[in-house]
Amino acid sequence: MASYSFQAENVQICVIMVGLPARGKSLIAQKIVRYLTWLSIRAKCFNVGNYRRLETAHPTAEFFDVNNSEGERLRKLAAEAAIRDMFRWFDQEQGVVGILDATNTTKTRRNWILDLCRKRNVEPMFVESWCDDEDLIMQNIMDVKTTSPDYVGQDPEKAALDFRNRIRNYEKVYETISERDLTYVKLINVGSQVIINRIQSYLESRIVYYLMNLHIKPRCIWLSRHGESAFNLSGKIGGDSDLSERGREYARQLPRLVKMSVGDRPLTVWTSTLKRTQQTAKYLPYRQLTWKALDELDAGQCDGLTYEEIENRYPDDFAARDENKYEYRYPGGESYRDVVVRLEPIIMELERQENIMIVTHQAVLRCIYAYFMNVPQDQSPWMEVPLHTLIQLEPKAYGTEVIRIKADIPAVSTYREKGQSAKIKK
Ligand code: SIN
């Protein structure tokens, strides 16, 4: 994987999560990994609970009691194994941001990790999730009792009770971060207050900026390509053509489709600056915003050509694009990587907002979808995103749920498989 274009420094960062159980640490850790990976920065999460489960799969709350010396021993062993694997990953796989997902609630434990990082020249950065919002904690306890491998097959009520007792055991020893010489971000009730201390590198500041924009209120994002366009009908790429008759029919039906899925929730619609997205969103009775960053991937010299014309005129380019579609940049135009870089402010704004519907273009939609669904770069440019289909994304604690709603309006397929000649398609 190539490194991110504006990663100027040669730094390796260990993000050390801190906080009681049920404070959303794993969710935050996974989101950081997803965001950085999307930006081509090598990031990986090392979850101490997963290592502990190899020896102790279904512990009761007593296992986490500080006075339980066997529990302490096994938990330390699990943390050592996670850290060992993380340093191996830094060394052997050129890892850039490793995330140690664990409670790390005591100063002693944090100092131990700090020493290990400093010996390896890895920058330690603490991310503490501090939360006393009972609703958020309850929501997390409910999620854990139904999704945690620790409680698989157990009665959900007993699981919730045991998990509460586990939290109590951690509370007995919890020391919040206050050391002024440490690099840390303290998130208080996710999004309501953020304390930042001694952020040093550019990459750390990117992570902080991302964390500052997060919220965990329930919400959905709806994605749709524009309706079928005149260029779609003639097989041409790019341009700024109007919708076809079937595309206009999709635009007319879209309010009903959206209402079925959105219900009475407030919604804002984002479109690109191109006519086909604005014509598609025309009848949606919600506030609308236009973003240049949502314009289709710029095909440069190939704008306005069909795939067949590109294959005839620029056979080497046609083949090179198939070889590595993510990196391939049209002469005078853009690559998928370029689109991801220009979409970063869109992703940041999406993280800040609640219900948003985006009407955009095939390549842009693939990049946004890849961020939410964690789709690898070599696959994202090949994803099938048909016309006349509304996609609902619902971010949940452990991933994003997808619902696809197809409008019953035929449209051409603009999908070309890897290796498929444009010539034989006709
Ligand atoms: C766990 O064993 O589930 C987590 C260990 C910890 O971070 O305290």
Ligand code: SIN
Given for the second form:
Amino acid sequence: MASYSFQAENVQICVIMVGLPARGKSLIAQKIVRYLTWLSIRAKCFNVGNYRRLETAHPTAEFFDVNNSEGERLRKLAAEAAIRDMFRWFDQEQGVVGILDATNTTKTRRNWILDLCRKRNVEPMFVESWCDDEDLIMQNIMDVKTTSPDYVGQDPEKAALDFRNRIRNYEKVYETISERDLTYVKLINVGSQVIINRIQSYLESRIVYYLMNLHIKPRCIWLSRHGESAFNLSGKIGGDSDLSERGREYARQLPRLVKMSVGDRPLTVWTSTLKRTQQTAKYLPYRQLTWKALDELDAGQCDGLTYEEIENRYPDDFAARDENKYEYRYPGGESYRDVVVRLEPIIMELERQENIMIVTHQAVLRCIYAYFMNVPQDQSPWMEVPLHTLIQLEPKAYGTEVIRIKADIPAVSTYREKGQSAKIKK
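Condition change, the form predicted together with the ligand to the form predicted alone:
Only one chain is given; partner chains and other molecules are left out.
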């Protein structure tokens, strides 16, 4: 399977975020970066607030008042610095999609950015998050007051009050996008309605397709490998073996671990089609769905072998996989890149859903974890993901929070460091 990176050749796009504070712009911007990077498309977010904080770390709402000329000057300087760095990134690092994360609430500011992009032959694409859902706005305000760098160390209630006043200052000058000659996507109440205008390239259409699947409601994703299997005990890869006795014990204890983390929230469990994941999820009292796309990486002619056997029979392949594990494809099988491509529908559906638990396999879990944590491709195949561990991911505006819950059940280690043969550890 080919990657999507060839589609982006000779194209540079500036995604310009638009919207009032507490509308999920930063979260959306970070999601776009994660998604495109995961698909091997060079993407980077340039957050104007980060540049502004270099000069004004903890401004009050008055700083954002339209009548505050000094505040306006400093905000403009921050925007100029972010755009300058973005263009430098396009030129020096062959960047493909730069995301300018800021409010950009006035036509004057947007036209200024538009002109700069067109002079550099960069395609401008506006993404506006428009929201009047008070519950969602309040949830975002509560999130910002505890996670935004602007309010570090401040009283949460005072931070929330100041942030509301900041929003009111922006509301005085806010002009929604309506120009018919612009390329834009307008997300109304985070996806309940999507307006698309003048999408002109393949890559823009990919971004639109992704945005149409997004929501920014609070939610968590839980990940777990299947319990220890018979193949794990013997050091073999692939196959469709049953759980070991310790793996079955993990399955019996998993409902308790999940309940501790999930509480009373509704949950849906996804498994692969292979026996070891379904046996692991057997006792979970939630709705369950089976996905072929969640099956383990296909080891082709090496399926059912140990790493020692692969090294002895196919020494060149063993060395080639260590050299570039992400790109290496087993003869008759798959690479990590292939797994990413087949997982794209899973990612799209994950972004549409709220609380989901996935019981899957080592390579697949690495790819999903890499998406949410923005792990570089060359590192993701080497991440250690132990058996009998429940991982909770909670996406936030400024990153994804991770909690790992280890079950008190021994298991073999299936982790192999680069350059080493597998050595099963009891």
